[in-house]
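Given as structure tokens, the chain that follows is alone and in the form predicted alone.
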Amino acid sequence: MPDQLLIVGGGFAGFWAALAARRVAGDRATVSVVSREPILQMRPRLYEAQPETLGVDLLPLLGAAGVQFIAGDAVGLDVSASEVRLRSGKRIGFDRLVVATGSVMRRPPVPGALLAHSIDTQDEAIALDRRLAVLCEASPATATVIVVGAGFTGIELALELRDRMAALGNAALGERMKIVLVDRALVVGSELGEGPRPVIEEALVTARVELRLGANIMSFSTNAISFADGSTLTGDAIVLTTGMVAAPFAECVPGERDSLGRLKVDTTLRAPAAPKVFVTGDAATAETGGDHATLQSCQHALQLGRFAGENAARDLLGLPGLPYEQARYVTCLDLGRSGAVLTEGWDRRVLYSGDEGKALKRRINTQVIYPPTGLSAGALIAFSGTAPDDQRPPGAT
């Protein structure tokens, strides 16, 4: 019976881990992906209009690559028995395991946070779109949308909202609408550094997005936020974009974690306390070089997945692992009608903004992060190689 190489998670990291594992293992192992559904959610794009279109059916691609798909929700891991347990009670054995279970949004630990919308998953983004559609149909004199979290996703969403209302059929309401961006930090995009901040701030001013910074939220209701200073902000829709933590399954892997719940892996992405387990994507934290750790981003997940799948297969075949590397780091932030800003390096030097930046952002969002189509099975599998990022198109954040 062939060895079993199991990947838990069907996101960016899991998909590319599966293809890389198949490329290395060939017919010497069975490669399987376990996920709730065979859909790759284009999570970096869920701030955009028409979120119902932002999913990719993985079954044809996995099938072409000779990767099995197992529908199920992984909830437990027995390292000593080399088994993954599904919510259904089924147990799946493995000879090597890749944990690619991604991340989930971290809601603020305050009363009522579950009442707010989010765009963390495709279903949640569709639910927000339905709420915005109700406002468009009602066509009130004005409306207020509050975005909580002035980081990467919050900025992109706030700057896209007027055009989303137009896409839903009420451009006039979109123009009249009040958009408020709330954060406890004193600046927008605090994690993005000072480099792109002037460009971001200018775009927010141009889009008439109001800022409420240094805000300490005490509670949420369906249509209001209460702050520590006693004030209240009411809105017709409240959306959280409050950062991510590793999804719960990562807790099943023994080992040390960072503040985001990500497992600290070695240079080959192996879990040090579980030699048959490799952890990747948003579930792992690894060094990228220069004392910088990986981010919970599509850009890093694509490369982390390739390395984890390759190294799990190499380990299974008795071959030495390859040290993970991420040769290039870029950030490309959509700024709505103001274009986009693209930076390079960890100091985030601005390379492009405005229309030039927008063209690159569109290419990233519609091409670079998508699995390739129209390739033969061999070419598809070959595309999972772990070449340095500077030999590929710019990655997405």
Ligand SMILES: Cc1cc2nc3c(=O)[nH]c(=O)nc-3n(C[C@H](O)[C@H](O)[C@H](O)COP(=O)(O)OP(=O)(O)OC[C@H]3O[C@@H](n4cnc5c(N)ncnc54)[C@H](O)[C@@H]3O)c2cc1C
Contents of the next structure:
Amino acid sequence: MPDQLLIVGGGFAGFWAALAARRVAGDRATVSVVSREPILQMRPRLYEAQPETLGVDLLPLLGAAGVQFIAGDAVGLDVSASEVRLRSGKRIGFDRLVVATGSVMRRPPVPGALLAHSIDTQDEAIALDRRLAVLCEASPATATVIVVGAGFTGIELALELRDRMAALGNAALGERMKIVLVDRALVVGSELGEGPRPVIEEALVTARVELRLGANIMSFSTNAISFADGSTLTGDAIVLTTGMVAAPFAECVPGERDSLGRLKVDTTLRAPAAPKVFVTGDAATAETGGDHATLQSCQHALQLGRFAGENAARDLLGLPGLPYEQARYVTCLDLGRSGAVLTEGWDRRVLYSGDEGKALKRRINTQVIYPPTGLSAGALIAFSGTAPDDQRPPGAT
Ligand SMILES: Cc1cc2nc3c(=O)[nH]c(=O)nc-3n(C[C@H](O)[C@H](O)[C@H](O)COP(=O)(O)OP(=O)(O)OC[C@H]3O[C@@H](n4cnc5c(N)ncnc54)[C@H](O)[C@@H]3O)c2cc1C
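Complement to the form predicted alone: the form predicted in complex with the ligand:
Now the complete complex, all chains and molecules, led by this one.
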């Protein structure tokens, strides 16, 4: 009987782990993905209009690659029995496990935080879109949308909102409404560093996004935020973009964690305290070289996934693991009508902004993060290689 290589989580890391495992293990292992739904949610795009279109059906791709899909919510892990338990009660045995359960947004620990919208999942992004649609339909004389969290996602959402209203049929409301970006930090994009900040600040001014920085939130209601200084901000929609932590299933893996709940893995992405278990994507923290740890980002998840799947399969075959590496680090932030800003390196040097940056952002959002289409099963699986050359689309230079 072939060995069982099980992957929990069908996001960016889990999908590429499955293909890489299939490529390396061939017929010597059955590769299965357990996830809540066979949809790859395009989380990096959930600030955009039409969130209902931002998912990819994984069944044809996994099917073509010979990977089994099991719908289920994993709620338990027995490391000594090598079994994963699903909410349905079903138990699935494994010879090697890859945990790729990703991340969830961390809501602020204050009363009423659950009442606010978010764009962490496709369903939540759709719920926000419906709220915006209701506002467009009602077309009040004034409206306010408050975005809490002036990091990567909050900036992108705030700068997209006027055009979101236009896409929903009320461009005039989009122009006249007030948009407020709130953060406890004293600057926007505090984690993005100083390099891109002037470009971001200029874009926020151009888009007439009001800032409320250094804010200490005490509570939320459905339409208001109360601050520690006694003031209140009312809004027609309040959206949280307050950062991510590892999704709860990662807590089942024994070992040391960082402040985001991510498991600290070794260089081959193995859980040091559970040798048959590899952890990847947003659920793991790994060294990327130069004293930098991976970020909860799509670009890291895509590569971490490939390495975890490859190494889990190599381990089954008795081969040594490959040390995870990721040479290049870029960030590309959508600035709405002001284009986009692309930075390179951990010191985030601005390489492109404006229209040039926007063209790159569009390519990232519509091509780079999507599984390739129109390839034969063999070519699709080959795309799961860990070397940059393996991941280049056919014909690209
Ligand atoms: C709004 C937003 C904007 C972002 N923008 C960017 C960006 O511009 N650039 C960038 O690089 N990154 C961005 N990110 C981060 C990026 O989306 C994540 O880093 C990436 O999705 C991580 O991939 P992953 O496969 O590790 O996890 P995920 O994409 O979170 O996938 C995890 C999968 O596992 C499933 N799962 C979780 N728990 C269980 C369980 N117990 N049982 C079964 N299935 C389970 C989930 O349903 C999901 O399908 C953004 C994220 C958000 C939310």
